[in-house]
Structure formats: C-alpha cells, structure tokens
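Next up: a single chain in structure tokens, the form predicted on its own.
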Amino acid sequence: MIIEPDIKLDFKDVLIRPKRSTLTTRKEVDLNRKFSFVNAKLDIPYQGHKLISEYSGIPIMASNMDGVGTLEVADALIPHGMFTCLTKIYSGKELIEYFLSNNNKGGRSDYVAMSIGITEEDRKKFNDVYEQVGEKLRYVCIDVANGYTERFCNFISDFRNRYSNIVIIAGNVCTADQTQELILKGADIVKCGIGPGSVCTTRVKTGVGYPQLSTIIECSDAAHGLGGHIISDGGCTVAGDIAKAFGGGADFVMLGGMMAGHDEGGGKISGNKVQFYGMSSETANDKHFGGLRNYRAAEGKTVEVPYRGKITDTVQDILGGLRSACTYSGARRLKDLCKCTTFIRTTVQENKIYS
C-alpha cells in the first residue's frame, strides 16, 4: 500500500485569477487551435516524407454517449468548428451512408470520429466502414472504461500498424505514465478522466479515480513532452469549468452532460426533461447488450436533464463564457490561456500524518 501525500485538485477547488489585459472586446479572442499529430501520417509522399495530419477548429468535443454523440449533433457542431466523437451504437451501414452522403454539409472528415471498442467485431466494423469511405474517415475514438489493461495497449499498437494515416483518440486514463504509454503505442490524442462525469459512478462503485484538474495538469505535461495531445473528459458542469480545463493544459475538452438534452440528441422528451445516462449504466446495458452481465456492476446512472432546445444556443453560451475567461486572463488566443492562467485555491484540505 502506498499513499501519495500531495494534494490533488478538482475544478471546484480553484478559480482563475484575473490579470491586466490589453483586449478591448471579447470579439478579439481567437478560440481556434491548430494541432498536428505525432503518430498519424498521411499517405501522401512529400519530398521523401509522409505529411503529418493536422486539425484546425475550436477544440471542444461532444462525447460519444447516447443522446450526445449523434449524427445530428455532429452536423450542428461542424459549422462552429467543434468536434464530435460518435456513439458506438451506429451500424456500419449508417456510418458509411453518413460519411458518403451527398447531403454532407462539409467538414465531417475534419470534425467527426467513429467510435469503437477493442473486440474483433469492433475491428471488423471499422475496417468495413474504412474500406467504403476511405479518406473521409480520418479519426477513430478507441474507447474503453479502463485504459490501463495490456489488452487495450496491444490493440492500440496493432491498430496503428494497420492504419498509419488514422488519427487515434484513445482512453480513458488519468495518470501521466499511462498517457505516455498510449502515445508510445500509437495514439495521437489521449482521453483523460476516470470517474468525473456527471452520470459516472466509477468512484462510488470502485473507489478508483483522480481529481480532474490534476489529471489535466499531469497528463498534458506528459503528453506534450512526446508531441501528443489530451482530452479532458468529464467533470465540466458550467462554462467556467471548460475554461479551467484549458487553463490547466487540456488540448481538447469533451462534454457529455452539458451537451445532453438538445433536439439533436434524439432523446425522449417527457414534460420538460430528457433522459440521460452513463454508457456503463444499467439503462445502457439493457438497451445495447441485453442486460448487465453477471460479473459486472453498473458504473453509471440514469438521470433527467432539462430539455434545452437547439444545441446552437448552448454552444453560444459556452463559447461566450470561454471568450470572457480569456479576456479576464489576458489571453488573446485560446492557445495562450494556459500560459496566462494562475489558479488560486478556494478549498482547504487538512494536512494529515499517515503512519
């Protein structure tokens, strides 16, 4: 047994200290980021080398959850330059039609990822879609609850060897060492966060987890040292939390609950509420897997969130808050927010002596 005495922080434990700014209006803030990916190489030779795949947009992601990572949400976020990891429930046929559709509004290849697990069925499904749509599918989100298993790492390594040009999003983990391991195995972006989600009960059921702000600070430092990137996944309940995540060093911020309850999510509206559930909940297992297997416990819950109408209104609120956070911090670009951020502690934890 080992006890780490260092204090770890969540979003609720800090505020961003305001600083002198030369910005005169929030309109001056540039929220767009550009990233290149260390492991994904385009199949286009250039002066004897393969070009590096790149991303440009506002690095906020809709989570690959039911009611959030839908085709309709993805199309609604593309005009804003925002990203979506599609839920795993879509069939190969639906995905092929989506990426090849003549009604493509543009940007699906740049801002939408197909999500899979690590079974042979998942591998075959991806390959079937990829063979049909080709370069229109640039991103894959390889998503499991526990990103620490040897099986998961081996899957990432094998997938990278098979698909050298695909940008791999892999997770979830919450520590620096495994963030580095996944990048070395071939991931480009590591999804970081275990237990902070609003409908996740992993911390309650297992006692496992890591405070999300410290996860971001430690994992981003580890990833950036190898040329990789991280997603802060979970824990954001208000726009200010998103600003704190970027201020802590996150490259992307993934939202679940904040993106739930909209028309584009397709959830059933009852009164003024919409059902929202974790993907390890009993509801999700009953819906997609015929019930919870007898060796597992549900690590998610089902709640009702307010019906929020069109997602564009929520997007405007989120981006407006983020621009305001940048002006308070003196950051002219979202890229500069981490350098401009000073966190002040707002909670006090007693020092304890362990023997």
The other form holds:
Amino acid sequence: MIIEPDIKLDFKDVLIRPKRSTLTTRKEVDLNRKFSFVNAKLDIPYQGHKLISEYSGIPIMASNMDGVGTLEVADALIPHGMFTCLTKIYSGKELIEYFLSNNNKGGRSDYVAMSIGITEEDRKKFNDVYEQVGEKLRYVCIDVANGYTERFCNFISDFRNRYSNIVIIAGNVCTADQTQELILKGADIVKCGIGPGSVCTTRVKTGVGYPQLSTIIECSDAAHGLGGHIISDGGCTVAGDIAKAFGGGADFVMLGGMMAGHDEGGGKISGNKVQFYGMSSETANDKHFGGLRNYRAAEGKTVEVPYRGKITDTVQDILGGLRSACTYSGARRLKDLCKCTTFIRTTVQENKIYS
Ligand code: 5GP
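Switch over from the form predicted on its own to the form predicted together with guanosine-5'-monophosphate, please.
The complete assembly is shown below, putting the previous chain first.
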C-alpha cells in the first residue's frame, strides 16, 4: 500500500485571484479557441504532408447523457460554436438521418460527436453510420466508466488504425499516466474525471476517485506534452467552476447537470422539475438495458433539477460568467486564462506530522 502525501484539489478548494488588467469591458474577451489534433489526420495531401484536423469554437461541451446529449441540444449549441457528445441511445438510422439532413444546421460535422462503448456491436454501429455519412462524421466519443482497462486501450488503438481521419475523444481517466497512454494509443482528446459528476456515486460506492481540479492540472500537463488535449468532465455546478477548470489547464469543459433541465433535453417534466439521472443509474439501466445487469452496482443516481426553459439562456449566463472571469484575471482570450490564473487555496487540509 502507498499513500500519496501531495494535496489534491477540487473546485471548492480554490478561488482565482484577481489581477490588474487592461481590458475595459468583458465584451473584449475572446472565448473562441482553435485546436489541431495530434492523431487524427485528414486524408488531404498538402505541401508534401497530410493536413491536420482542426477545431474552432467555444470549447464547452454537452455531456453524452440522456436529457443533455440530445440532437436538439446539439442543434441549439451549434450557433454558439459549442460542442455536443450525443448520448449512445440513438440508433444508427437516427444518426445517419441527423448527420445527412440538410436543414441549415451547418456545423454538425464540426460540433457533434457520435458516442460509442467498446463492444463489437458499438464498432459495427459506428461503421454503419460512417459508411453512410462519410466526412460529415468527424468526431467519435469512445466512452467507458473505467478507462484503465487493457481492453479499452486495445479498442482505441484498433479504432485509430481503422479510421485515421476521425478525431477520437476517449475516456474516462483521471491521472497523467493513463492520459498519456490513451494519446499514445491514438486518442486526440482525453476525457478526464472519475467520480466528480453531479449524479455519480462512484466515490461512495467504490471509494475510487480523484479531486477534479488536480485531475485537470495533472492530466492537461501530461496531454499537452504529447500534443494532445483534455476535457474536464464532471463536477462543474456553477459558471465559476468552469472558469476554474479552464484556469487549471482544461482545453474543453464537459457539462451534464448544468445543461440538464432544458426544453431541448426532452426529459420528464413534473411541475417545475425535470428528471435527470446518471448513465449507469438504475433509471438508465431500466430504460436502455431492461434492468441492472447483476454484476454491476448502480454507480449513478436519479435526481430532479429545476426546469430551466431554453438552453440558450443558460448558455448566455455561462459565457457571461466566463468572460467576467477572464476580465478579472487579465486574460484577453480564453486561451490565456490558464497562464493568467493564480489559484488561492481556500480550504485547510490538516497536515500534522506526528513524531
Ligand atoms: P456533471 O456535469 O453532471 O457534474 O457530470 C457529468 C458527467 O458525469 C458525465 O459527463 C459523465 O462523465 C459522468 N456520469 C454520467 N452518468 C454517470 C453515472 O451514472 N455514473 C458515474 N460514475 N458517472 C456518470
């Protein structure tokens, strides 16, 4: 047994220190980011080498959860330049229709990922969609609860070999070593976060997890060293947490609970509340798999969130908070927020040494 003595931090353990700034209004802040991906290669020869795929937008993502990663949420976020990982529940046919339909929602290929697990059935479903929609499908989110298994790593490397031009989002992990491993296996963006989710019960059911801000700081450092990127996935409950995630080095921030409860999510509304549940909760298992498979404990719960109307209003609120955080920190662009950030620790962890 080993104990790591370093202090690990969550969003609640820090605040961002304000700094002198030359910005006059928060309107001046540029939240747009551009990324080129380390492993996905477009099949276009350009001046003797192949073009690298690029992303440009506001790097906030809707999570691939029921009530959040819906086609309607995706279409509502595209005009903001924001990204959606669709839930896995859509059939191949629905996805083909969505990616092929031409109803002036340009940008689906730039801002929407199909999500899959790692079964043979998942691979086949991806292949069926890809064969039909071609380059309109650029992103895949290969998502498992535990991104540490050999089987998962093998799936990623095999997927990379088969689809050289697809941008692979892979997770979840929460440590630097496994972030590097996934990038070396062919992932472009690693989804980081084990246990911080608002409807996740992994920490209480298994004792496993990692404080999310430290996950971000350590995994982003590891990923950036290899030219890869990370998503901070889970644990943001207010816009200030999103600012802290970017300040800690996240390239993208993924939201579940903060994007739940809107018209576009299609959840069950009762009164002024909407049902929201974890993707491995009993509710999700009942809905999609006809009951909990007996070898697994439910590591997700079902809650009610306030009904919040149109998602665009929430988005404005989030972006306003983020712009303001950049202004306070002296960051003219979101890109600069990390290097402008000084975190102040606000909670005390006992560190007594007994002799
Ligand atoms: P939130 O933004 O709500 O705090 O976190 C969203 C994230 O929680 C999702 O993107 C996903 O990684 C994670 N998550 C969703 N459902 C479950 C679940 O049932 N169990 C666990 N352990 N994590 C979940």
